[in-house]
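Taking the form predicted alone, here's one chain by itself in structure tokens.
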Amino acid sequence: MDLAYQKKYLPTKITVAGYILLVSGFLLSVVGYFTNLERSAFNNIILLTFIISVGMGALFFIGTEYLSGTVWSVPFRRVVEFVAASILLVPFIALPILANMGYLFHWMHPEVVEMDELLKSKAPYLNAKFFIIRVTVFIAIWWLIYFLFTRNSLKQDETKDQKLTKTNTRLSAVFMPFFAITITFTAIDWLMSLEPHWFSTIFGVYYFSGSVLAGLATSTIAIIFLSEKGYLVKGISQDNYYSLGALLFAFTNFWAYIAFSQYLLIWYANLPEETFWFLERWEGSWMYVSIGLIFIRFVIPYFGLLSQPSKKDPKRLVVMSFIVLFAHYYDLYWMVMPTYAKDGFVFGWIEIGFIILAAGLLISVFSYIANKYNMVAIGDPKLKRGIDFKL
């Protein structure tokens, strides 16, 4: 093969791992289900827009990758397309959400949208038959990109045609527009309409950078292990992981620009209608949850990629990135509980046998793709370039 790469496979316990982890949480998760359904209902959506996240934020790394033509990432490219592959469970995630919208949403019941004349005016839009429409289009539309991307990148593989990389830059173009109409309607869809008196204007744009982060922190950690352990092509260096962690440390700081932009907007219009959203996060246990977002999502991130040694060392990444991926998630539980929980916060068992099930399913996924396919994509003409990345 191309630059002496040999196909390997991933060590069986990592894959075991997976599934113990998979099976564990899919168990509680049904338990959790039969035990306490709306509660359950609850954690389902943060599991469904985490994985959602993880999946849409590979797609925007790939698609930005081609649409600017950059090298440093061709050698580990491939990863992230495993890592996107995520996003073929979102169907599956959401029917559990899909069966029982009306624990979730207020305005699934006629009754309470009769007497508001806020969701009388938005029912148009917010009404159960429209959703399901939009979430088939949107599942559509990421499974067919997803498709196109990975057909053309392992197709390339075996003919080594250039065209090819053309053909994705091209679909990346068209892609682009999608993704950003997709992901904000996602974040309104199941996080802005829990509360559905609530509104902001940048509330999609925050969810997209929640979710560039949690893609780059997954493909991170993915790309340091299998380079560490000689699972990909020779020649990969800490300039490559350099451009990592400068992504990681510049979507963190993005991320802080866009939650504060958004609460300082509030607060200084001081509308009835946007601060209550943020009081209910606020008040009694919730406000030590907000302080402790604001320190894991962004003062850890922060100091620990601060330097530029620190964005080169991989294992000061993997610990970065795994940070970011949990912040992600306790930021999406802070978006989502307190709708269900408005006197307190609330975790156990039910809470942490879907974190379970999120590690279970993104490990599974991830393990069976990568040992199918190349985890090097070794027909691409800028793999050599990549590999001789300096900055």
Given for the second form:
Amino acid sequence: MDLAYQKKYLPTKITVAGYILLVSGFLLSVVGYFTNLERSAFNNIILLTFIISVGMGALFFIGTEYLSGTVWSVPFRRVVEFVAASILLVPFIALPILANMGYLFHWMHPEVVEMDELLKSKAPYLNAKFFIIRVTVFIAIWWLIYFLFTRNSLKQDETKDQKLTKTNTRLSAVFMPFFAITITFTAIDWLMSLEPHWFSTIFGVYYFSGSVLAGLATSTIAIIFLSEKGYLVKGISQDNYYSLGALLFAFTNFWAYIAFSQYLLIWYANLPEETFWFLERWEGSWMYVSIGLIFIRFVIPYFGLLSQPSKKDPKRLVVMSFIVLFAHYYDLYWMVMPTYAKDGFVFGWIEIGFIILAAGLLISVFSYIANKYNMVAIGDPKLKRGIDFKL
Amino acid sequence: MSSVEYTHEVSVIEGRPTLRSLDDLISKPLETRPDKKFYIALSITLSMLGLFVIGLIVTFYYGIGTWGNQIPVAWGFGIVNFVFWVGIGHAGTLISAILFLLRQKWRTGIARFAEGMTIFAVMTAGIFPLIHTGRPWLAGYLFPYPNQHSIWVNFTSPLLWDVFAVSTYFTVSLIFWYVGLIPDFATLREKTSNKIKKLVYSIFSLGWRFSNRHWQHYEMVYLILAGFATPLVLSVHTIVSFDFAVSILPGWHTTIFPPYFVAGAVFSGFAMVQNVLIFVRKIFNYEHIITIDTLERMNKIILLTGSMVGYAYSMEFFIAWYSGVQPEQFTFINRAFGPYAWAYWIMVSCNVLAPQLFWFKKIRRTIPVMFVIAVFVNIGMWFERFVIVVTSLSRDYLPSSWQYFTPSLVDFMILIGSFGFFFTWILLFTKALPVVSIAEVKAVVDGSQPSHKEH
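After the form predicted alone, can we look at the form predicted together with the partner chain?
Then the entire complex follows, led off by the chain already shown.
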């Protein structure tokens, strides 16, 4: 196969911008930790679950491509693999939280648990030891899957061995149950247990839907940037982009469906054990945040991606992806912060610092990895079909 | 693995048949008289249908008291069968609409049949709420209309949403099915020499002349209808799940119900489609159209959706414990170890354990084994609804009224009869309409795609 692929390096501008964001975000959050530890720790949870979402969403995308035998996304897959590398950051972001869990999780305090019948009954699950074991095991699984996926994919660049595709397909099948379980319990551990009395069986699916969107949106931004600037192979057309838009659109609807199901069922049954979680998000200025969530996470991307041309237009896709990605951060903020700020939403330099840190982390890791390897999986047997793909 | 080859697309139709031979093969059942086997099959399904009729006559003459329903189990087989049959219908829409949007070519061989099953399954399902209202001749009142007494239906009841959801679903499925049939009607119109048939096909083909312009319109309509049908697949079973989940009954009220019901519906629907297609491909010699690869893909979807259902069961169990709410915990322990434990474990082993065998390629490709697994899946999915409805109701908040539910003979007659109703339609369908889409299959045969100069 003679593909006109030549390895190009990202402009230093991007790398430098990434590092500047990273350093300034890091400094801001460190200062944040020293000025308001509790608030920073809550922000840290948002950051952590956000990065997990991006990484896991990307891994899910890769796994689905192998399992379904998709061809349109093959010219992009390496880019998605780069995005998935953000999963490597998770332990470093989790560390400051694990050191300050007492500020975040009610159930960490034995004296509180002693007084609270419900928490006492949950103690076999919600305790520091088991929590840390779960977090460690999950990270180990994610790292392992990431390394196996990328190792095989990179090896294929050299050997062009088709069997590696088969290996990764099998790996994807094994990965999917682990993906479902780990992402569910990540959502329960980091987000749901912030309000340890509250429970919702759909919560894992809710976080899953947002995570897929975050992974997709980040990948779409990176893919379109690289492809339009000519870092990937020639021959990629808007037909290849179309499905990125269609998937963003589909999962936006899926998120809305899950969010609506959760809300409607709790609202309708009106049981105090469940409703308080939504009531907290409806009191004071939180009401505006809740209403805003519907618009930013559903209404805007829905209408922005509804028509067929908009799913193909690279510019529109990038704008919508940024909105979707921001909406995921917003969604996490909406889930996490009401526990910290009961009277109304807070937004200040600490929050901004963590957002800058998130951007810095994603860009830095991406540009570091992207410069290291081929940006296209040139050994993939489906690559030619992917480039020739027509709707 | 020997078959490692990703560089080119493998055709979903085996052996590169000529387009003419496809026309002939697919329209053959419509041009030949039914054979003895067909009449034997029809007499079996009609006998079952007879049971249905008897069951209904008994029900209407003596009343719902002839069923096993009691207090507190006021919802018995009626709603279980309703949910079961609506679920069976879901595979058709998933195959015809969602797989179409996902550009899965292997759907072409099975889409028509699955869509037909959707329609018949929804028809079967629709009977149960009608019976359950007790006075089916008053069903018209289910639709809200302005009237002199200003009497309105209860808009806040999910049972009413069901009326809207199911009737919309039925309408769109029917239109979708019919639109797909138009080019085939035209093909049949050209082929037949029988005058009456020609007239009928001419009317239904709406003047189709295979012109480029017709195809362009057709494809646009088909795409838009697929877009409409896709949210409907989700909405119908979502609303069916709301029937239970908006209540405060432990075991019914849980937020995962909507996606869990949808996954379960697709799961059982695929199992049913797979079961029936195994016969169809054999009897009509469609083995190269509905290939073993296609069946394998269906089995993969059964594995996927079965695992989703397993995830939902586990999540319900875990959160019931995690919630710390006593009635919730009791309900689930009661399900697994109480008087209905037998039903619960039938459900778990059929729905969660049996499909796990599809992890093995060999089993995915062995017809007798996959057939048995899919039968188990359907049994399991019926029991799933039974477990949800009966275990929760029979152990409600008031222990003094707890009762064990025992279905009556009439219940079983209606259950068996519903299968008779469904399969009678299926049998008639196989002799009245092309069960595989002629036009679509032709488009995916090797050699029908535009090819470039390298050939």
